[in-house]
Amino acid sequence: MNSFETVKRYKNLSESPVSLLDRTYEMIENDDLNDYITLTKNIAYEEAYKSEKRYKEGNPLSELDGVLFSIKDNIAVENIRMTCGSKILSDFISPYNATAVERIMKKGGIIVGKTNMDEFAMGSSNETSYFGPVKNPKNKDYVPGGSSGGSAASVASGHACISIGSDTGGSIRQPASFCGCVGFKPTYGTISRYGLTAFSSSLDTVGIASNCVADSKLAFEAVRGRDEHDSTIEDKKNDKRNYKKIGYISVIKHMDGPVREVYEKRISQLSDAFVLEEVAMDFIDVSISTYQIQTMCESSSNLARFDGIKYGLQPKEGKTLRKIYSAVRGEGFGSEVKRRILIGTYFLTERDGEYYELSFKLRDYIANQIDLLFTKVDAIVLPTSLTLPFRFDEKTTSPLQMHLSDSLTAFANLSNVPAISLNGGYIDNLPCGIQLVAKRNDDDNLLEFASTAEEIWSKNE
């Protein structure tokens, strides 16, 4: 499903945006993805026959008009229940639109519903939910990847036409990735996180995930630009250019061969196009390792906000806050959170942060050694992932090795640029994903380039 195919019936009335919401509603619930944490029934039908009336009258609002949207279950939506994936917001209810779904919404997008997630966006498999794990539709023994496992797998299944999802090492992309679908997140400031809960404020970037990088391009479109609610909003464009020279790797660390050989095959179908030169990225090493540290921090200072007394899951017991936030926390947050805030508080108390303090100089090494890089080459391409989907409780008792799962999309969130990955193709039915990375405010440019990229890619099948 895409949104062109979609506005293309809905404006000869060969469909509706009511018909195909029915439709819609019917596979979710009888594909048994478990994509969804709440449907958004009420808005959805209201919204649909609005849309539906409108392109009767010949005057839709724009292009995403009764286009079907999903959204991640940590950015608000009015009225609606956001979960973060965990207990502790099981029962909450927003009371505002996050900027982006307002945006949406003035569009004429139809929100389908919100989407199940990594708690807090916690994981890459989509397995520490609290209401249970996502399947991944191209093989439910699979995993969807994470933490928007729910939004990548709602779009490759046809629940949704795009998802809006977030991205903090890797979160949208990765996901992409093991769904076979288009995974963008741009330019750190381009995209309000007005309604995000905050999991790593310096890390999180709202992204978007389609079937198609022109779905991508339309929803970007739609979102971006300067918000009174975000001061880190910025919306810096490049001049529009055609990129020439591409950047590779030869030699990537524990990446399967399944993942090289699709890989290697897509690199040389750029030949043709593009002028090829090997780069070294020796700075990814270090990029896994600085990230854990920074959103360990920063998630323990960020949910320090969940106590029982605001919002959230009530105390059933304590006559003091110590037992109060203990009680709350104890029974709301699931074990990957209480590792990570546990984690974050000792970087940020032992040697007076001094762990913390380093995060931020490995950082800045990251972010020069990226610009250097794209005074070198237009645009670089690698792997999104080091392995294919792999199976539920594959790597549950392993934190180190589902960390690694961010190994190759970590250092784009910490140097704020732009990255989208794109379907390369598929083994043995599961798919995998190949990633496009940009200089910093260059998400246009590297739309253009990742469209010329998914056309060369789609020939060659």
Second form
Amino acid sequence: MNSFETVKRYKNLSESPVSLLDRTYEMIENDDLNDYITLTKNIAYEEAYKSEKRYKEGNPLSELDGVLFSIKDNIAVENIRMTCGSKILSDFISPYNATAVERIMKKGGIIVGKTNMDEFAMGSSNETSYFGPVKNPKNKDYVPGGSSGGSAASVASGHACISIGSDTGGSIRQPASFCGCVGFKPTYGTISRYGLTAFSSSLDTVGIASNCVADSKLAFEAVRGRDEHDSTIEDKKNDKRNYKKIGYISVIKHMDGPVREVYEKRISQLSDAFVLEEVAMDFIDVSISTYQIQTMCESSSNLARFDGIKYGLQPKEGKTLRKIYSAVRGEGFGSEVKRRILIGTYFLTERDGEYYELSFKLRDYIANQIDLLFTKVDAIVLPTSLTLPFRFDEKTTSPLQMHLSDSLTAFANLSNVPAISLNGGYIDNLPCGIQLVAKRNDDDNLLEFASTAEEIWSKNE
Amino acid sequence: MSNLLPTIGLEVHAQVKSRSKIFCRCAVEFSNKPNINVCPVCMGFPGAMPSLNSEVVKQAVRAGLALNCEINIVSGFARKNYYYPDLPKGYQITQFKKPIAERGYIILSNKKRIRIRRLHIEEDTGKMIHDQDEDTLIDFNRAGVPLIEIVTEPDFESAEEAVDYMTRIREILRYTGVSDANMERGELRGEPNISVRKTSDSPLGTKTEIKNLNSLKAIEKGINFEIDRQSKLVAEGFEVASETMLYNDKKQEVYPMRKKESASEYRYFIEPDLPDLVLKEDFVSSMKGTLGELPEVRRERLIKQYSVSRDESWILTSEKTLADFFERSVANTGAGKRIVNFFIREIPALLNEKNVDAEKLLFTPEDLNSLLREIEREAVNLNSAQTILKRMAQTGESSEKIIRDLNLRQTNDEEKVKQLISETLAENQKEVERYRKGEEKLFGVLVGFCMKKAKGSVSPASINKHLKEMLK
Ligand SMILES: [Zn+2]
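Please could you give me the other form, the form predicted together with the partner chain, since above is the form predicted alone?
Next comes the full complex, and the chain you just saw is listed first.
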């Protein structure tokens, strides 16, 4: 269900926000997806009653009034628990709203709950969550992807209409691909990160999961733009134009057969409306190690604040500072988080942080390559993930295998460009996402293009 | 032992005068209530992000200009990572590779030039408080308070020079209004680094850094203690370890605290949450016009304009408020030696006695101006003026009222003076006769008689003048 249908029903009073909320909570509670960590019933009903009143008075706030949103649990909602999928914050109540949340609520959006995620967004399968993994709504034996697994699952299962998540290296697009919905990562610096718990600050973007491109567009409009709390936001928009030339790649290492099948089919369906041109994306190879170094270095610093002193897990024992730190962080963080903090600390310490600086040179290289590509084509279409959804525990034993999950998505974060994943179809009932990537600040044009592709692909189902 | 040469550098932290903190809107105030000026940003709550207070940028540029630095049009922020309970985010936002100002200098009172390597902006940490139950409490009111850090080259050769530098820095920051620079409140803190070597040709020795020096006296004692300690070590054939030392104020001694950190231990890296700080050229040049007169320039001017001595110029400029008070008090007078001396003798002493700033006196420079005019035209004598000033400081009453109430006005009215003199002469005929017979030294005695009778209402000069004539 998308927001347009919902709002249409609200407007003709055949549905009310309160009754939709009733049904949705009933659905969530009778399901075992584990997509939510916290349900925010109090604030949801409070807003739903207000919204219902507005519709009765024929006076809705916006096209998002009464629309049900889920919020990834690394994004702050005032007076609501925010765990980031971690034990260390399992009792933490945020004292303030993230800017994105504030703006959604201003438009009348209703927050249903906080969605499950990989611990501190570190993972690609939702298996690192302290609150247990989310199940893929399309097949419960499979992972939903990550780290915004709860967000994608909540939208794909109708437990919310739109979800606000985050994307650092593919965290909204890959789960969207695995759950069969839309996942949009905008240009870095278009949506305020204020209130988004930092994983890797130079790569983190607020992202949107929805069931159609139009909903992502609507939510994007609501949350984008300058914010006094986030100095990295710029209001840069490229001129409106229609895409003509679309790039695709024919050789992709490690790609699974079924993914190739879906990809080739969807590419060929675009040939009537667009000029297709084969492009090379050799920089994908270096993007993974660049991404690893950047995210591990930055997260080792970003997660230093969780020390048990001000909030979060409290030390049961420990008289000395060192003992308090090791008690809280030893118990509070899961092993994937610890692994990344250790490696990040190493990279920042060794050779005076030369590795981190070098990773910025690689980022510049990747960004330059991308810029070059976009002088030749308007957008690039490629698979979102090398694989279809995999089974639980299939990859947990091999971090390297897991990191390959980011292969086709991380380059967009490294070069700050917008990208959106659409469902390309199903193989054996498992969804397969196709990703559209455009140049920096071309978000509006990319979303237009995505709408067109969505339409073409749904006609040719 | 003492023939070793010390080499000293200083890192100075000064709290920037600002209504709000550097990266959030929390108030900056000296308060006794802990943890009231805090928010998600300065407490390091998850998701909170810094946004730079432009007032701090302005003040840092002004400080840089006042210290003769080159201002970097593009500077950037970095994270200094370390774990400590008073550091809410687990890192301090500071400037590392690209400070806002570099390569400045200041001139000490002995005319020696001290090179300033860099000046950068950073945030302060919270404060740890150890209570009687041996618990440690943390007050985050100070976390995120804006600071500038000023780093010198190792140009000092003695503790006295370092203390003089601190005094000059304090003076410049206060004159420009960049900082209140009150050391007792921790608004100005100095951390010296010290090494010793045999001759000025030998390579620099291993340096140590001293923390917790909270007064000029502590800086002097701490540096001298450390020079002695290192010199002894070297004389006995030991090596100086690279350590951070802690000063104990009660014992006036210095102890090793920990091994000195190297830069890589702080894992510095670019702060991704803040874009580069880019200044406009005209902004920087417009700041030059806001500095006002710097203390050294003002001293030179006071010497020329008011013919005061160099020492007196130092006294008058010790605080900008005092120098301002002085110039406003003597405005539109002849600013003659008599009233300038009166000011220099009385006002600093008064401020000292009351332990207040010139601005906090009960009377204004304009009030004092009218008293000085009375002195100038000899309408009151200096003794009376002292009495009047005391009363002005106590009650805030105007000098006119006090003069009237205490009847302290001197008269230069010729008739009245002559009248007084002839009365006095009539009462002291013996002395008058002896004088007239040639005992000229009795003139002074007769002046004294007149003065006594006048009770301060006539100036000695006019008595002198008329008495001479009337005794002829
Ligand atoms: Zn604050």
